[in-house]
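Below sits a lone chain in structure tokens, taken as the form predicted alone.
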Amino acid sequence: MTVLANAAAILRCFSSECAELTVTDVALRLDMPKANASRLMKAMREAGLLETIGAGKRHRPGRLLLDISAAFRHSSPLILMGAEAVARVSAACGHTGYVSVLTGREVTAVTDAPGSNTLRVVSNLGRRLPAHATSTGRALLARQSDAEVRRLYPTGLPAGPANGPRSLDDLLERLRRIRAEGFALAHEEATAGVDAVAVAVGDPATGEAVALCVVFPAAVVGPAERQAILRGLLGGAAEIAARTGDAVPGPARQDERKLA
């Protein structure tokens, strides 16, 4: 590997579920020598694409990284509409709101809106998922035909959530419902406890695409509440796809458009 990309395995060792990390634990995750760890993470403290945390060995994302996801999330304007129009859906309901996009076979949260419920999900911004086991993922999926799919899953699935697709054929015919119906529905599958309903809209103009999500406790929110929360996110990506010309998938009223 250059030392490019192993610069890039190193970063993407972090995760919300992983913030910090030694020398020894880029060594041990990524088989490297610890003395080669060592160079390269020096090398990357001094471009500021890591930082030490006070006086000890563990290492966070420098400061850079954040102007970068910044700089990221603003280039894309498809983003900033996703980001308010799930930031409405949110305060309307006070569930935790994403804007996800898909990379190859995972899927990431680049914009949140917190929710404001006593009890609702802690947010999850920057961690990757495997797109066939969450909302965001299929709903991005469905704007892929069958082949592109199957040429992302040359082997089957990996190993998912007991709620999850069991199978490639199992993924494709979900994805098959996703595009007839205008969105993607998870239940307990990236979080126990969790359930998640998600909404595609792309910009043709730069190919690029986004997912509307909305994630809520699965015990506590009745079928009215998830309605009105689907209703939500398709009506912000209509009002997106109205102003990018893309085709938002499913019925076209959206009163035909129900939760199981």
Given for the second form:
2 protein chains.
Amino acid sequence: MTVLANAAAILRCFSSECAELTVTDVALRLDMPKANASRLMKAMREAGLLETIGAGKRHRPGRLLLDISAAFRHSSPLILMGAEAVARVSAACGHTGYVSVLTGREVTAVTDAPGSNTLRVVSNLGRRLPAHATSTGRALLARQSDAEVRRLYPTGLPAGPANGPRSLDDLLERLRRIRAEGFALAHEEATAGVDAVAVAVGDPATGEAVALCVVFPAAVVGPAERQAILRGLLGGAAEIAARTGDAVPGPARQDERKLA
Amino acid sequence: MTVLANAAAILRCFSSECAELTVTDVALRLDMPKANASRLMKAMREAGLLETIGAGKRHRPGRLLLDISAAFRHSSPLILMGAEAVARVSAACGHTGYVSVLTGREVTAVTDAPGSNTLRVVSNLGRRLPAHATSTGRALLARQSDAEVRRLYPTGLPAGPANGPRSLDDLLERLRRIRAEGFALAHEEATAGVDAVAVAVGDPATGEAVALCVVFPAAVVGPAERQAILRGLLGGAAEIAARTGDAVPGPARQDERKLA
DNA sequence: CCCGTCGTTCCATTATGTGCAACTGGGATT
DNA sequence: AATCCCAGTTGCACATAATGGAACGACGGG
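Same protein, different state: after the form predicted alone, show the form predicted in complex with the DNA.
To see the whole picture, the full complex is given below, headed by that same chain.
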């Protein structure tokens, strides 16, 4: 299935950073013969996997793929419920919220709820981030055992942002705390000036898990508001957990769930 | 490129309504040999185009596609600006908003801003709807000439909802009004109890156009609020049009842009 | 325990995609 | 206006790579 592999490779060239590509761009990046790239992309256009921008020679992912990413969201009731819960919290506090999933050592946002505040974090759907260096990633990693996490990082932790975990042991220590408290925090990690709160919830039936997360400017959000956001996320997660039969980590009593 | 065509056909089997498929499902739907479907789907899994749910045999679109649909959104500054504008209006009024694009006779929502009201229209990203029977579709069709629209419907209009246009001439009449007024309305068309306001804006440089749209429960939103929504959408569209150099249809003076 | 269903694997056939190189067409340069 | 140059497309012979029929494991239910 070389054509499929090549087609996927072409699709991989697209990302949030690089949204338009020409035939030679692709041929260069994948160092494949121009002829090949040309024919493949033509076929992909005809299949709806790619489309040209205007009438020019620049390409972008096709409409078909858009339809399908919607199917992905609908494929999992967990994601839908998560989106619903995050939307409620986001509407209440005005900050941007996400639902994210973990794949190996990376997290991806699958749904967003753009905030309504003038100063808010711009949403960045579909960008992969290192799990260990984000609140969503750690919230999801905390659902795994220490042994499983160690197995994910056989060569230790890659270098991360200043406030992120500095070593595998540091990470495991943070995960223990997340398991005990039931939520994850990030203070100016992936993005300067941005703090985040995340809560994970899963579906034992499918083995899936998602993280609900709200991000906000670190400087302008005080303890009371943070506590409100946390309460909203925990409440949403608890509702979902009740429906799926998931075990919620952390203190059983809501009032013990406080930010440090 | 038969494998590509087949792969695309498999992807097309997924939709908002049908989010999970097994090998035999696919083999049946596309009546292709089971062997073929099995191998193809295996290859697609390895390429990241598909993934199994949990450890089972049900498949859904892969993570890769999710990343890419993000790229699609970023590919067009027009879509980004539209999303921004709709998010503002949506946050202000609490109703759900969309950015949609037109392909032939169908419109697809590419971005959504879920509303914050308890009673709101649930967003339905990525589902294709007939252009003539939606406010977004008509707003976009109105950017084309009567001749072009006629060419789109050589055999007349397909049957639509009760409040939708009943004939091609009816549609053209509505489009004329949209061109004159600068916005499109739908009253309980695609969905019972739901009204919608849509405004189209384009980028002459690329030939693209998007529709900004807000949907709301027909019964509980009064004239004043509708007017406010309309003003918000028109304002957003005007800002975008100013940046792209697009011509905004309808009365030049804002205060003439009123709902009937 | 056996059967039905579902997915995967085997194998020969042939279609299919590959790579090289020549061709075209559109824009800039002078 | 003539020319160059680069991006993209096409022809052709060769060999890889996908096809489909049927047989084989693997579950799960009756």
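Positions refer to the first chain, counted from 1. For clarity, a rigid core is taken as the largest C-alpha set superposing within 1.5 Å between two forms. None of the values given here were measured: they were computed from a predicted structure.
A.B. asks: Would you tell me if G56 moves between these two forms by 2 Å or more at its C-alpha, with the rigid core held superposed?
C.D. replies: Shift of 2 Å or more: yes.
A.B. asks: Core-aligned, is the CA shift for A192 between these two forms 2 angstroms or more?
C.D. replies: No, because once the rigid core is superposed, the C-alpha of A192 moves less than 2 Å between these two forms.
A.B. asks: Comparing between these two forms on the rigid core, is the C-alpha shift at A9 2 Å or larger?
C.D. replies: Shift of 2 Å or more: yes.
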